[in-house]
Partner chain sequence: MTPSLLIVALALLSFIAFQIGKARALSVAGGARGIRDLHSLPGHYGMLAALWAGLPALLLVILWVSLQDRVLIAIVTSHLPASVMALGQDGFTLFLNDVRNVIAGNIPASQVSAEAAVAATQYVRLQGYSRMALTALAFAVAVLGLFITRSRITPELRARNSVERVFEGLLFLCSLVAVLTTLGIVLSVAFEATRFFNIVPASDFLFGTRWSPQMAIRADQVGSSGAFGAIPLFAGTLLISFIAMIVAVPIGLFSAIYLAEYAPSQVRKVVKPLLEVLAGVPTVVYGFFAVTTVGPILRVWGESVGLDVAGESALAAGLVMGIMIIPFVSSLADDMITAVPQSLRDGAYALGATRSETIKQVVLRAALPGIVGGVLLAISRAIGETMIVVMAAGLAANLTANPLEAVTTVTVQIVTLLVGDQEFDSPKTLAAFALGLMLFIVTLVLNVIALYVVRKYREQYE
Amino acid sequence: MSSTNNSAVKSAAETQQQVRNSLARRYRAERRFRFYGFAAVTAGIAFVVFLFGTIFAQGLSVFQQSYVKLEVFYDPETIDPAGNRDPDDLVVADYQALVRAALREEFPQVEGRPNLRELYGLMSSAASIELQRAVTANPDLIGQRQTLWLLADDTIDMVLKGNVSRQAREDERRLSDQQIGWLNALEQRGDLDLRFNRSFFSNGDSRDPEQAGVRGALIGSLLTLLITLLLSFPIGVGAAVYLEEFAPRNRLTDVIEVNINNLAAVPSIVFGLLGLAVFIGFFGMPRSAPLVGGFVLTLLTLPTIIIASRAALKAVPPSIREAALGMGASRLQMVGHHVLPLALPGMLTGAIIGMARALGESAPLLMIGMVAFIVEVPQGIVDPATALPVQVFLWSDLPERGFVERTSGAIIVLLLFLLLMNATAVWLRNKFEKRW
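Structure requested: the chain above on its own, in the form predicted on its own.
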């Protein structure tokens, strides 16, 4: 009897020890799992911080641009030798000569064609365009003097922002030692400064970095998204309402639902190829136009909007439908007067998320020609245009150092646009969402 009790006690002790060992292993495994999860989250946050830190470090400087203060004399002999103030003559006058004359007055000791060519290289060609606009808007300026801040060349801008060292050897930078001396003299006089870069938001694309802006791409994106929203939202909501509320449950609707879910995972470039073949190749629509871009992005966003809209409809309690039908409402009245208003916040949120995805797409737009070099800001949906993601792609491929900051600056504008759209989606959901 005693040996039996001893065996039972020993067995219980061994069992307890096994349990303790098992618990210890479980706790160690849990700690390892928590450590791995924490490490993964930390690594993800670190990568995101590094990515955005790099973008902002390279792109924030784009919001400032180098300007030179010059006293410009609007010489009548250069602008309007006939003296008749003909607008056609004023437009084609040699305003570059006025900029060069102002530079020679600033540095009267500079002589010789090679030296003067280097001196003139301090200014951007946009300076003469600004003078042209000023004179055509106000011909009374002819014969007067005016002190203006005019756009400097991008090589000056890179030096002033510290992206190019002044102490580097002459053969390692685009500016000569003589130009560096003129730059230092202008700084000492207070005639060279970094000012707000208004041209980045008012200009279209350009081959000169200091003149390139995002206005054309921004307007093109807005027009494209407007077409996309006007087409995809009503079509997507209508399809979702039919499939969820009216369509019979049979094999055909099952096939349609499966294909809608599959379309949400199709690579975006496939929609670009479809748009190229159908809208441009078959229907003959203009290439590189927001109208075609809107059609292509509509195909891209429709599955997302349909899926989100169906989820919003499913979230409406069945009691709402039963109460409406019980009060004598028809099925159409039940959906239109009761279910749809309650599901609309979720539908709007899904639509805005779909629009945000469309805003960031570049592959479909590349296929339909929106990668073209567009200088003029589009005025309508059939004018040649580009979009912000495509503009980023174009600038990233250019060799000039000035386009590096413009690429990052355009990414910042795109991110702010996306942030605004997602904030709008959150606001709509919180404002109109009903809780049961």
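Everything numeric here is computed off the predicted structure, so don't read it as measured data. Whichever C-alpha set is largest while still superposing within 1.5 Å between the two forms counts as the rigid core. Numbering follows the first chain given and starts at 1. What changes on going to the form predicted together with the partner chain:
- Asp397: CA moves less than 2 Å between the two forms after rigid-core fitting.
- Once the rigid core is used as the reference frame, the Cα position of Phe33 differs between the two forms by 2 Å or more.
- Taking the rigid core as fixed, one finds a CA shift for Val19 of 2 Å or more between the two forms.
Mind pulling up the form predicted together with the partner chain next to the form predicted on its own we just looked at?
Just the single chain follows, nothing else.
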């Protein structure tokens, strides 16, 4: 220890001077580092704002749709020439002629076939379907006049919402100058207006943007999620209870544990391949069915639910287990009477988060064929169906301008459901969270 004469040992004052000299440089580095962090957080928040901003800017208008006010005459000559009101005949009658007649009444000066065709192009084909529904529901309408707001074509809708400019070149806006003139006339008379978009929530898919709705996809998603929840929650809780409360520590349970953790990180599309090969290829289950979708999403969400349920079980203090066992309860009674009820809120939270993940999942559903163009709203778990995120995928690929808005609208509906589920999970956690 006789080293005080070594050059490395300096006086305190010398050292202080050196430290002071280093300060400016070090504080610059400090500020720079802090700025990087701040910039990263800002960038992250900017992404959130930008993402949601564009989606909502493009999609909020979907909740309104252009309707034209027309006075429709339910002409008996056209729809019920036989005069017997036979329901079979009424279904197949030419309702389009009624819409056209109403349009001609609105613009009596239009003449000539090409001009008339342009005029008819103002209305959606859904207008005649609406008339058909009205008449078959109430045949007494025949022979009467009725003022109705009927669905306009999506080209009109896009102009009215300002997505396509009236001043654009004729071929870009997909409307002729003549049609723009009619459009202006209708708007001035107050016969063309944006009203709440019923069909978006009541229709299935369609090739026409103005008729396309999310109902089919929404029901498909709900059916799929129902299957997923019914299977994955009991199995997930069962697995968690076994691993946490019963499993002996041996090689097999180690394998199961590692397995579950790895399964949670397997890409979702691989689960789709599994569903395709096993459920459809091997067991011969129907394609495009919510049943198979539910099976695949069950396998996909199971690891999430098991991990969350185990965490909930771990949070129950051992003293409660000991108390129950001390009273002479069997292990199963201890779990069933004491541990499970205490862990249930945590497990439910995990299940809801798993369901939210399943609701947003689309890749595995593509694999099992839930990606078809399906107009009908599915009635059961083996009907062909699609799901909400898949509907987004399908619509995003379509060229019509109107589908951009539909896609964003479907995304908004999807996000609202996710928000609802996550809010429920947070509420549940806050309400039942116990600190031991």
